[in-house]
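In the form predicted on its own, a lone chain appears below as structure tokens.
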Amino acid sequence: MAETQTSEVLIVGGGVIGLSIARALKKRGAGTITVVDRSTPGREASYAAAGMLAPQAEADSPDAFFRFCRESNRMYSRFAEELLDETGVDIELDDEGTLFLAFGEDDLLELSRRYEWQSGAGMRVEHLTAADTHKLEPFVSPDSLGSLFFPDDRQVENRALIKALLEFACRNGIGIVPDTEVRSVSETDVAAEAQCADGRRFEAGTLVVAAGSWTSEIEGAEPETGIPEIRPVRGQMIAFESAKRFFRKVIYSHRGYIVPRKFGRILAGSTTEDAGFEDRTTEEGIETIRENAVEISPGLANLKIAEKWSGLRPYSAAEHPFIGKVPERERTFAAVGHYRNGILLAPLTAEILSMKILDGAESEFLKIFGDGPAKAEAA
């Protein structure tokens, strides 16, 4: 019979959400914590992301989910400073802001609509002419007709973030168990349990499901439990390399985006594909991304693609994350379905869920995102 490993808290899933929750729990005084991941922690959607922190650029309306995204973005300065102090890892938080370009009349109408509601709500947003846009970023396409500039949107090096969270775990005695697939989770009167494909069993006083795209594959975390259905949506990405940094800001269009990193690296994305668990790049997907990037900046056509990759985003049938206690369970919590916003929402997700687990503290967002799509849409 396989040995049972015990801890005070068990987290199923070692992506940015699971690792951030582990850190928040440890900083709030939790005892032994174990994080179990089906592959290499942090190497799935969290590693494949572009690291954009862009609630204003991506929002269509001022709903509860937008407020959640905006509040988590505000936490990033402190989050980055603390991680640097705790681990020595710089997650490269970049405050240069985000541009959203218009290439046609429909784009201009959409940018005007977004400017009206965001400026009317007191948010910082600037409506720029084509001339001002090119003055701000000289290498964007001369075909662009203008833009919105969001000075409070920013970016982070998501791979450095994962490195920092894993380093925190190492320095603070958080157990990391890689290459271990959890098949089922359940509860008894005294503990929560996870049964693994290799026969190992984990037991804890509190269990957190943060398994990303694989959540609904786990018995005991299916939609019947009250957790929304989570399914994978593939996103492909590419990176160009140049000798210098051509862009200062993240730059969007309605078809794609580019994200400038330090030392000339330029990320471009992304596709949105219902491809099941097939995590791979395709010639068609890569070419579409390249074409969209070249529309933003024709000069990118002269750069070779230095890297290409894909990841599986955890899409929630509720169209919002589920964060909170699993219905009809006493010891089981979940933080799943962050889709395209796992990096952005990690600090606030970790804070509110750790406070709920350790102190029983409620929050506005737990009440909204722990009760399914109807309440989230109405809030």
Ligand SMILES: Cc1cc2nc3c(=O)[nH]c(=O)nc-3n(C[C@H](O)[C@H](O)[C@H](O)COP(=O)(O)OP(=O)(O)OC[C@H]3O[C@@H](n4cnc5c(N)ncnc54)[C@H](O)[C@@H]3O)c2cc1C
The other form holds:
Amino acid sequence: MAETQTSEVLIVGGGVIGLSIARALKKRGAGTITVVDRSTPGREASYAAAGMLAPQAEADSPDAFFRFCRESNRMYSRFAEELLDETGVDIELDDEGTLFLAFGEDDLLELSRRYEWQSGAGMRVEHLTAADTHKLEPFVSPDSLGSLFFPDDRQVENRALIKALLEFACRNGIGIVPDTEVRSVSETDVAAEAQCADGRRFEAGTLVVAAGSWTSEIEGAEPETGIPEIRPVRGQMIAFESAKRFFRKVIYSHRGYIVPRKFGRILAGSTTEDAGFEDRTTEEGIETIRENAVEISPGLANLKIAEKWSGLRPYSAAEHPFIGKVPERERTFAAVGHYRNGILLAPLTAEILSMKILDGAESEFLKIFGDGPAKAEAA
Ligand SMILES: Cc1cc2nc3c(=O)[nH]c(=O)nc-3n(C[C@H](O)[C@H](O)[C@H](O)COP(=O)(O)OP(=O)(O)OC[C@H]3O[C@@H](n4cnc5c(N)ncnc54)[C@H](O)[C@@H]3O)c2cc1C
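Since the structure above is the form predicted on its own, I would like to see how the form predicted together with this ligand looks, so please show that one next.
Shown next: the complete complex, the earlier chain at its head.
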């Protein structure tokens, strides 16, 4: 007879979302927690990401999703401090802010529009001339016509974040089960269950689906259940190595971005591709990213590409993440579809879902993102 493992909470998927939820549940007093992952936990989209926490640089309007992003960004200072305290791992939260460069009249118009609504809504944003932009970042292209500066947007080293969350799990008795693919999830009157490809069964009082791009592949988590369809959207990335840190801020153009890490590493991204589950880099993708990075700073043409990689962003057909209880289930929850913002949204997703699971607490955002697009649009 196949082996059955029992815990209080079972989390399917050990990316930044599943691991953050495991930590939040543990800190709120949950008992046994098991996280099952089909490969190495934290090695999919959450590892591939650029780690930008950039609600303002990426927003077109002050909708509910924007408020959700800003609120999660605010939580990061405490999140980083607590993780350092709990695990000894520094997730390198960097408060230098973000610049968005303009290279043509259309870009300038777009930045003006963004400046108007964000400053009108009381947010910190500065419109900089070309000269002021170069004072702040001397290595940006002389062709840039000016920029917006978002002092409250920031970045984090997402690979360190994964390391910290796994260390938290290890120190706090959260069971991590790698290389175990869940094929189906279901419920009986008394428990939730996950059936694995290798024949093992996991049983729990509560089950959370946090399987990123693969969510809709799991029987019992398909769109018919009320969880929106989740599709993979490939993003390729490169990293340049340089001897020192030439840039202080994350720098965007309308075509790409660069993210300066500590000690001279510079990430550049990214592509947005429908390539199914084919998670690999292509010559064309890498060259496009390199060209867009060189547009931001021509000096990057002289640096070697030290690493290239790709990841699958979990795109939700509802165009918003789904976070909450699965309709018509008693014990099954999901936190999926964070698409381009899962690193940014991890702390708030984990907080609201853990409060819902343990205390039945509702939140404004659970009401909006818990049952799909209709509510998100109405917000
Ligand atoms: C190139 C790129 C750049 C990005 N940049 C940023 C950024 O700057 N800022 C930002 O906030 N976000 C960014 N993102 C988005 C962010 O990475 C994702 O939104 C986030 O990582 C999603 O986390 P997740 O835990 O849902 O998914 P994942 O990290 O993909 O984790 C899902 C996990 O579930 C496991 N799994 C799947 N199916 C099963 C199954 N059947 N059984 C068991 N386990 C399963 C997988 O193995 C995986 O480990 C970027 C993404 C990419 C690809």
